[in-house]
Amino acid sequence: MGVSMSEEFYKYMEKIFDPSEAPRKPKPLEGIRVVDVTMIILGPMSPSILGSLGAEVIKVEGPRGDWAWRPIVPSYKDNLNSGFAVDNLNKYHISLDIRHPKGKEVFQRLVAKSDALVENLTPENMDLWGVGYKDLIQINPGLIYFWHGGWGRWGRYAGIPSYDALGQAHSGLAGITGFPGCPPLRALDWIGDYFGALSGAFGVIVGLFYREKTGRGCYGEIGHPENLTRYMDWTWIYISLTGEDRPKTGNVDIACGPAAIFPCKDAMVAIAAVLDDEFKGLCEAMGKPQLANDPRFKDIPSRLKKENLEEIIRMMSEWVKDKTVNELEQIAEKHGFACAKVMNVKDQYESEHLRYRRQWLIVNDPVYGEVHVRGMPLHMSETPWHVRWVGRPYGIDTEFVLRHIVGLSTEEIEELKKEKVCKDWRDMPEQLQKMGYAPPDYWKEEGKWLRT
């Protein structure tokens, strides 16, 4: 027999997202310098996907550090954060006093030599540090500044800091998570952090296309609010045609349905037979083909009026209780409707299906070895996305930076060193010798990953 039409599609596929040849291909935004003045995880986690797609990043700390992030979660090696190290990828770390004259020059030289700057301090800082917007436009005329926050650094909430259990209780998707009758509850983890950098970096190359029309850079700016209103899907429009809030529905998706969770013999199992045909399978399995003929049931806006869309779930959560997950999967796939089991975190780290999309990875880091990432779901053929390293210790790369695209002398280092003004790895010998640490290859490479 020959290969089907439907096998040559999937091997095709297959064969131009090779994920050996990842990390061998070109990315979309080399050549790009993105320099990152941020904290915590909304700021970090958009110029990390800015790093990933092959930006060149460079993390700017302060005198303490990422003092939010860095000691947070839990680590399980010297100074390597869990955290921190997968918020954080493929950046240069240095340190630096931008509130110090001398540390304010070096910066705004920096600044002149990239394309953007990311941000997410209180909304004032900078300004009042003279690096804000405003200064750092006349530096560097096509700069794209991107700020990330909380309410947005104008209107009637304008500088009131946010946290991401803040941003989900003011959009209102706290309010409509959970079961009917219980309390607002927060979507697990940080889905207001990572949602608004995934729009913030969305934002910058936005900023970058805008700049390669017509020469100007811009500013930007996203808060966490909005930024979950924009994904509550339906709400709004169906407050303003009702009347009426949105209700809680639990595990049942009263807008395109039937599609609910199960718990079933042997774990939790998602099921939906939203197209007829799909419905029309699922009665077929459920051993009732007479339903998809049911005046209740024939078509979609049928179904999903309440007593009806409630008779349905009922019927399946009756039908999956005495079957396995595999059976219900291999049922599913014979009758064409979609089923899948409800995944813990070791089921996710476990797949071979991920691993091998490089939804998860493991990276050869330079200073700490062996770390397992998550990956991208972004998936481009001729540039995927690439990581070569995870967060850093603080300042190790302050040395080589100012050298190599500020242009210091080792004197003019030297003397910022004694100044405070920053710190390198020189200055953290005890912990890193604890890790092993010896200067990495691109130390020895002079510009290899950078553009000078």
Second form
Amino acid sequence: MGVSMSEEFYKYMEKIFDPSEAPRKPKPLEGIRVVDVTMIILGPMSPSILGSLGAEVIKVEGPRGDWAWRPIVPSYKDNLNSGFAVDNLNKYHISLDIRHPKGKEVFQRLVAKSDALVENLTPENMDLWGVGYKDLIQINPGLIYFWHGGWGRWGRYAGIPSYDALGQAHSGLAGITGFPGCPPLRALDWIGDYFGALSGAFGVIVGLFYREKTGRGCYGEIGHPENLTRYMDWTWIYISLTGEDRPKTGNVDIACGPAAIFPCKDAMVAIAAVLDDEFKGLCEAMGKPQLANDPRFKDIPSRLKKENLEEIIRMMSEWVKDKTVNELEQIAEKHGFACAKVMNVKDQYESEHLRYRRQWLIVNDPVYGEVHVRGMPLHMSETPWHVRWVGRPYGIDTEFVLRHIVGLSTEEIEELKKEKVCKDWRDMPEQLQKMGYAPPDYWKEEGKWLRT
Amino acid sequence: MALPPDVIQYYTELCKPEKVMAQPGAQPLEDFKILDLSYANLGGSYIGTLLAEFGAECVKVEPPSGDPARYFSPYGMLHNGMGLGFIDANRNKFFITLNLETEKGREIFKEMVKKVDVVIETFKPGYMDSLGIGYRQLKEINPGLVYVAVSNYGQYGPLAKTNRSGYDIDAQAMSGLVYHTGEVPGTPGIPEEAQVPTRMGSWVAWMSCGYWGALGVLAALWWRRKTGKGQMIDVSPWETAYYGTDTAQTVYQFEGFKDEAIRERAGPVEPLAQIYAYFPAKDGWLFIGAFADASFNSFCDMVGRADLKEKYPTLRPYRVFENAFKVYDDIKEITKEKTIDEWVKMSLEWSKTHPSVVMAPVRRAIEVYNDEGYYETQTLVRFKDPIHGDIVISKGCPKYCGPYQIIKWLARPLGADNEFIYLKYLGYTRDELEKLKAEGVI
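Next up, can you give the form predicted in complex with the partner chain of this protein, since the form predicted alone came first?
Let's see the whole complex now, leading with the same chain.
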């Protein structure tokens, strides 16, 4: 016999998802132009996603730039801020004061030539400046206008500012996370931002299909708290049926199990054995094959019953205590249940799997050289995403965009610069230049600053 | 500055749900048909649900024994024979049974595939292929097909062949979310067993997988308009949860791959920006966000502690990493003095005339459940389901003045829509279905 069926399958998968082909393949959103008036994380991320999928994204920064993000996260390389780098992929970065009458006019011309606009300023600003949805839809009736933030522009919480950790707090997500009797616990990571941005990118494409059907653009919005309520799965049904708050259960998943995270000999490890076969495998691995036939553990509903679940979780925690993660993973491999290390960033860095799948992605950035970011968790065989560059210096693409996309002349651009309607990093205070605004210092040495 | 009343008025009118839902085009995905084969994996189920909420026709295909996820529920609690997790994760779908492990079942499946746009499956990589109904084979009978495969280790790459199964919990474990989250050792008042890396309370890996899958399907369908070509999409809940982890990778690189640069858990504190944390108030927990220099100074002025402005004069380098907990400890002594309500009111008032200081309660789920504000905007909806009765669920998707996210019904019994769907798609009569049932095909 030659190759087995499944080897053929894996070969085929390796071929259609070949990561080295990604830059050359087409992108699904080619031809879509997105104007990005965003700051910090939640706003910038959703155009980042669209940009990685091929949309042309133009990030418009005001006279102070993205002041609440470029200089915030305390880790820099060659003047590049780690946070800003990651959250602004594949964008053209222009500086434009849209409150200035001339800036506003240029902005309107840009919007007229675009498909979507994504913004996350405090919600009164755009309307106050005369470039809100109601103004821009006159200029471009097909525009998808999308706002990110807290609670949007209507409803009783309208206008209240928000952050990721606020979203985790106000939605109740922090309230269902952690151990019984302990304080509420937020994900240290900004999942409200990243998952919110994900909804936004999804939302913009829904808007494109709407435009396709109706010929009209639309206004859309998503905020941290409301988005995170969706991430709380059965919480709301549970409360409506029982009248009780959702219990906190620490590291035990009480709804899909037995599944928990345990301390083992050398790390923390997650183990789950949900289906009958997996559970049988686990019982055999634990040296207690008879448990699989025990009426208490005969099927999923029985195994999830509180007292039964607690019993099996107790046995599992005893069993893993003196084993290493490696041993456990091998045992799980043999018996077919789920087992995984609680990985940190070093484990991920060292994971060949993540590296190969472009999840630990090394971008060869034209300005900053090698920058390590996490890739997008979406593998498309025909139209894979591609990251050409990370966040860029303040105002670096102003001329390019104004000339080639908006269609301004050199004189007009010079005029705008002179009146400080358009700026760049050199207009910022020295200290700020080095905090996320300027290109690397060696650009200056090589005379490259003059050529931008 | 507050949102002016006329702006609120404009958007309230613009986005009024009753109006939006009745407009033409409110269901922009209504031309698309989906077969959802997700099995013991709600990450896959959410994909079809999200698309169905914007109009797609989604048919959930289960083996005659049912999707084991039907029992995914807190402590096994069942409502109308279904788990609460399953009820929530499967909305607006039609439910049919089909045994793909029979020849006849596969024939029927292939006929169905010719008539749909999307197939979603969550089996072990290669399972569908080994039955002759994987992407490789299906694209031959439907070149426009978008085929989504969900699994923690993906369809390609060094770990794709693993025999380990995958759920939300191990996806979270590998993502970094768990490692980064949890109380710091030595925190007073926290039992030792709780001072460990901690999972998010809910299935965030699965839900994010749902969104990424749905986004991928839409991107693929958008591209298909131009080319007629479908494609295969590989989504991993491990990776979608990992996507939620900040800038940890970049910081690790920028700090020279040193162990000190590994992101570590920090309880309620944010090591990358102060102040941005949960603080104890007199009657519960309070979020404060005031991390740009102007906001931090504004906070100090608000609480009458100008000395803290001098102690931590700017974000960099005084209020970062090593100082994070010092700043936190200083501020927590202040926050204990007032109730959450007092603080929130004070910060709203103060921020009208000063750089913004953001405060909000850290709420329990049941408090959110009782917050009418969440129902006004349809973030949560009270819903009368034909089977499950009065129930509250979250919408949590974008709200528009154009597309409308509709909730028609929640999960239905096994095979509930066999008659309707098989008649609609393949013209089968009730008698034919009886026969197929007797043969174990449906």
